Amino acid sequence: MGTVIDAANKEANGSLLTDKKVTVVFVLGGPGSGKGTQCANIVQHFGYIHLSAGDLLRAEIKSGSENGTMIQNMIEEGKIVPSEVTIKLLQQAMEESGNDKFLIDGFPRNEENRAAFELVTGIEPNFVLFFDCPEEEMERRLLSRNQGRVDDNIETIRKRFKVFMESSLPVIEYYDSKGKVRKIDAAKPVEKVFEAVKVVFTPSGDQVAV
């Protein structure tokens, strides 16, 4: 995975991304928070461009480029697409939009993915929006809303739901401690969870009394 590495260093050393301020918010929430719903919201009102590594990967698979077969080979061999593939394609993304304010969506997942982000492209995530939501009702609402997809059984759903409180808990705790992380009480209905949403992309934000 060298040549990956090193290209993704090398674009990250002499990218647009480093000539310009960039704003960087990490967007982190177990299956069926409403991250997406949310994501549309902001970027229809605040002007961010929306990212989600999952469909990043997705398009290079769907694309047939050789770094697709790879990544589509690697997930079928049911083996974890390194982190430096993924942040490559999150930089190409970012410098290809022209914008300079970023939603990064289901990324980092992990510990490694978020030391790898900030040491590949050399930027911080301004904050952390984290949707905070009760199994509950996320499995309340993956079951309503579908209805009839394999993939959205209770056993899957719930495996989701540990993949997820055992690998991001941890990236949502480092940031935390850095005073990084806005968490969304993301229960409520779509309205209430944009207002408060709203609140934390404001610039007054932080001084608006709750």
Ligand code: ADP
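Here the rigid core means the biggest group of C-alpha atoms that line up within 1.5 Å when the two forms are laid on top of each other. Residue numbers count along the first chain shown, from 1. Here the structure is a predicted model, which is why all the values come from computation and not from measurement. What changes on going to the form predicted together with the named molecule:
- Superposition of the core reveals a Cα shift of less than 2 Å for V181 between these two forms.
- Comparing the forms between these two forms on their rigid core, the Cα displacement of I172 stays under 2 Å.
- The rigid-core alignment places the CA of I61 2 Å or more apart between these two forms.
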Contents of the next structure:
Amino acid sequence: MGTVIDAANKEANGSLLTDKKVTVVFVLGGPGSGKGTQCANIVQHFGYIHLSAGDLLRAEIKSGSENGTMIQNMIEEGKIVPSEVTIKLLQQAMEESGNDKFLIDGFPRNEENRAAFELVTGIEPNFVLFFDCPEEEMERRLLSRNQGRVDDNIETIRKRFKVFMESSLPVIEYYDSKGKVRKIDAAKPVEKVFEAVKVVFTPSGDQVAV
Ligand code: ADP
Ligand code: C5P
Ligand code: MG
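Starting from the form predicted on its own, produce the coordinates for the form predicted together with the named molecule.
Let us now look at the entire complex, which starts with that chain.
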């Protein structure tokens, strides 16, 4: 058994998360596909807590944690931070929230993220929301995001696209093979994308015909 997983498992034992039934939706899609934007809308309408793995990692850097420099370097290079770091932050945030419905945005980003989360928390997602968007559109959005992010520059953006294609898409394909992916055309305007998102979150009996 890997020591990383052992340590993380110990963290999970006896936690609230293992004792109660939680609803988890993984929100995936390339960088700039609109995950954060749509999660904010979903929170307002459907009572979920939004946890962005990227936001949690950036907060960890700001907090002056001992992992801060390592995380900063990985983000600047568009690389994926070791799972035990990200999973610990997600678990803490889930427990502190006191809620039981979570949108987990930008996670799992690779097979290691996926398998470790499942092993450590025992949680499987109810479904996976996948924002499908062409690279040219994502590039345009990232270059005009203006949030002062160290990774929204053209060199890092290209690296992030490569990591998405090589490491993250296989995770989406894995969930697709289990019938869990709800794919959304994310190239449309924000409001149109949210219309499609709403359909996914609305129980089929409640949908209003138009
Ligand atoms: P992600 O979290 O997937 O990286 P964001 O939600 O941060 O993406 O969106 C990236 C940028 O694109 C932001 O500046 C956001 O305002 C903008 N944006 C999000 N969705 C759309 C959309 N459907 N059309 C145009 N711009 C969008
Ligand atoms: O999702 P977001 O665009 O905010 O992620 C920014 C960066 O944070 C990623 O490019 C990656 O370096 C890091 N990250 C990670 N593991 C995750 C999510 C984000 O390493 N699961
Ligand atoms: Mg985001």
